[in-house]
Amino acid sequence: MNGAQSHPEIRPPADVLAILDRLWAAGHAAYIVGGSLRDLLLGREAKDWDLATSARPEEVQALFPGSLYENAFGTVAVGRDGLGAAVAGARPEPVQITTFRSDHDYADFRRPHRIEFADRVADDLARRDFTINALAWGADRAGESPRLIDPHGGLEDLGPRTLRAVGDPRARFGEDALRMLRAVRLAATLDGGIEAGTLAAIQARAHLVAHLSGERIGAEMERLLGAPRPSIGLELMASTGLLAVISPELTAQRGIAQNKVPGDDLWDHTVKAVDAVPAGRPAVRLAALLHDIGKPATIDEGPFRGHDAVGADLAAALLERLRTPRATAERVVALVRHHMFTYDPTWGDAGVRRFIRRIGRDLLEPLFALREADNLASGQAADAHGLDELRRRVREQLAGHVVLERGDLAVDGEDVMAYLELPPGPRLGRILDELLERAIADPAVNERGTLLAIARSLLENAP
């Protein structure tokens, strides 16, 4: 049923109610809107709370001292201090309060060039992206019983978790191309689907995503990869053409046969690998998405010979386009580069230590998690190819505090220079590297006197 209706199950947190009460008492209409209300109705935890009001930004600021007028779109952020007396359950994150508005003159496929403040919540809901986000709960003034406003049939779509654009979907996506990425992301995070007309509009207007900034695309991709089953959104991205705009390299995986799961192509393998990574490991999920990005370019090389190295370069370029934070990008690229590691049970302990050194302590567990997901997506057991045994042996070596890098040696460069009366330079570096290699091969030599004696021998016998 559209229009206003009661909904007794809606129980907002105390601090949000306190803000509504203050707005109502001052004679303003005020409503909970957007994703916070959607999640509340779905029984999900709402993390960010958004309110809409007839009050103008300066009036909101006057009611909530210390609040911050955030942008030109009428949004004021009210933090815990803005409520005055302490409110039970008040959160540290600010509540966003935006004046009712209507948007006009979208020209960059992202934000309106002109807005007009409005007095009715219905005008504000008409500008929103999807019906399930075009709901409001609140009242126009103090003394009214709060009610649910649903002018676009959002409640009907909320049951099956269907994404349906408000009004003409082609117009909505022409106004803001990011809405198309938000649609596939919400389909994944809500485990839902996209209504046929809305889906067709995404297919028709997917090319507009090229106008979005890398930061915006990257942020939506990050949220999508945090969904319980990212494959829902990834498959929608591929089938609608969004993926082709964002990453032609990933799109090229479609249709490439693999000798793994019967009937699966390379793209099927990739999305299964992403799903197989636990949601709490975002960098590993991103690495799973990119781990075989180099295969299409190396299809004639063996096939796929060297796809790990080629993939690392392609992954680095894509992550740079998406403005991924450097630390995350470097970690993901390293995982892609090393994901083809092999283990031989005949390795001695020194071989395990060399493996640890080559990969790096901090990358080991993420790399093993990536290999588990790769195995599962290939139709194998998670611990195939001796993965559990390698894990056990790695843990044993790390527990023994073995030598893995120069900093683990019982001597440093200053010690060697003083003992050998050797200046800094390439010779010193070569000697330290050889000392490290010998200590990795035999930890017993990692003793100051022994290492200095070896250093003397290396210097005297150097060519």
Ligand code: ATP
The other form holds:
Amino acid sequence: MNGAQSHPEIRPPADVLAILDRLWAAGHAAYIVGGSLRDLLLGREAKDWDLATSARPEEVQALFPGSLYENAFGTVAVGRDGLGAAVAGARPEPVQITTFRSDHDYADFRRPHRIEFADRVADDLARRDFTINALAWGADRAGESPRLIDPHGGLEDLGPRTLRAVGDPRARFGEDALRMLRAVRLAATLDGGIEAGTLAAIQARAHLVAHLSGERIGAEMERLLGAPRPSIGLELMASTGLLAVISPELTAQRGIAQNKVPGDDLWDHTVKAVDAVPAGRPAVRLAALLHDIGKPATIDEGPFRGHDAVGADLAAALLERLRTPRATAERVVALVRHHMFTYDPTWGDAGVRRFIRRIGRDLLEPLFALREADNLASGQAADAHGLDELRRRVREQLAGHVVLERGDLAVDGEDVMAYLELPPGPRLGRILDELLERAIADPAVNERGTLLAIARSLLENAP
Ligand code: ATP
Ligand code: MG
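For comparison with the form predicted alone, provide the form predicted together with this ligand.
Once more the chain from above appears, this time first in line as the rest of the complex follows.
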């Protein structure tokens, strides 16, 4: 179990090794730990590098001039170019060096309230969440050849990518409820699963997630939605009861019939839609998760009538709770609001331009991507109901430099005010709106003299 073994295949990048060397040379124990070692052992590219050391934060800072003491938890950030030597392949993210520590006094089911620095790597590994995150590779001093430390059987769990709590899972989730969300998130990002005892403990303690800040929940959701197949984590969230705490509205989708794919309920449809969006489009994935969030509440309104508008409000409230950055939240809510758009091939070009104006240029591509996912998750072709034709026609209009918004008109408010000797106000606004309508319908009128003449007649004929 507590096997310290040599692992010749572990080859950290040269600059990370150089940082370890400097710590060892100064008489400190130093190890690669956490997600970076896990990913290295899995043959994946590590996102960020975490080291743990016996050196105290001040000692680390003294060894790496220019480093930054980041927080109260003993973490010092060292720039990867901070060693003088230019190292090939260096990326900008600094290496996080954290003093060995043990955590104490958990209260409110969140984070430790007190930490204590420790001297041995084993103490530090014992506070970590899952066995595959509780491995260390390094040495206690210079001259000792680096070895893998695995006190909790992480190596064995790494093969099947099993999330197994370090120690008693119920106690560990009681200390910090975020670990339950980390478990489902890591199961998704690693394409793995959760060990039975750990899973049962999540089921028993899921309610504690209510004590976490929306921001921490939101951050884990964001990482989950970035996984190759988010459905792994979403299904686990639903089956463990975590989802019910975070979004009762989404949980209510379970059991609601869909006459789209035989045997699928609404939640199945949602989860499939999320998976169907490419991983590189996080906002569209979030929109796919939320696109039908209004359906359970509108189940009695004909066939979910108004679920897009109701859903947009519910989505806005949820994203606010999760502290989603405003720009992202607004886009996602707009996507939910517009996700029921329809296209009729008999539309003229003016109809296509009105569609573009209604949706807004920037939202068109994401909305089409959402519809593709929605189609696929409904058992249809990605481009069902003329989606590709609409896309092509939209592209044609956009390429034609046609009038789509006020800024595209050949006159602005100042021009119209001066010409009509009209003060600013609602009358002017109505005239500009009407000019825009006419120019969208017929681009030929978008010419200064024509627009001003139309403006004059609008003013004279106004009631
Ligand atoms: P990722 O690859 O997504 O960064 P990670 O496992 O590295 O995953 P981090 O948030 O970077 O996640 O955390 C680094 C390490 O710190 C983890 O591998 C784990 O050992 C430990 N850790 C993080 N959060 C917790 C927690 N809430 N409780 C216990 N240990 C934690
Ligand atoms: Mg990490």
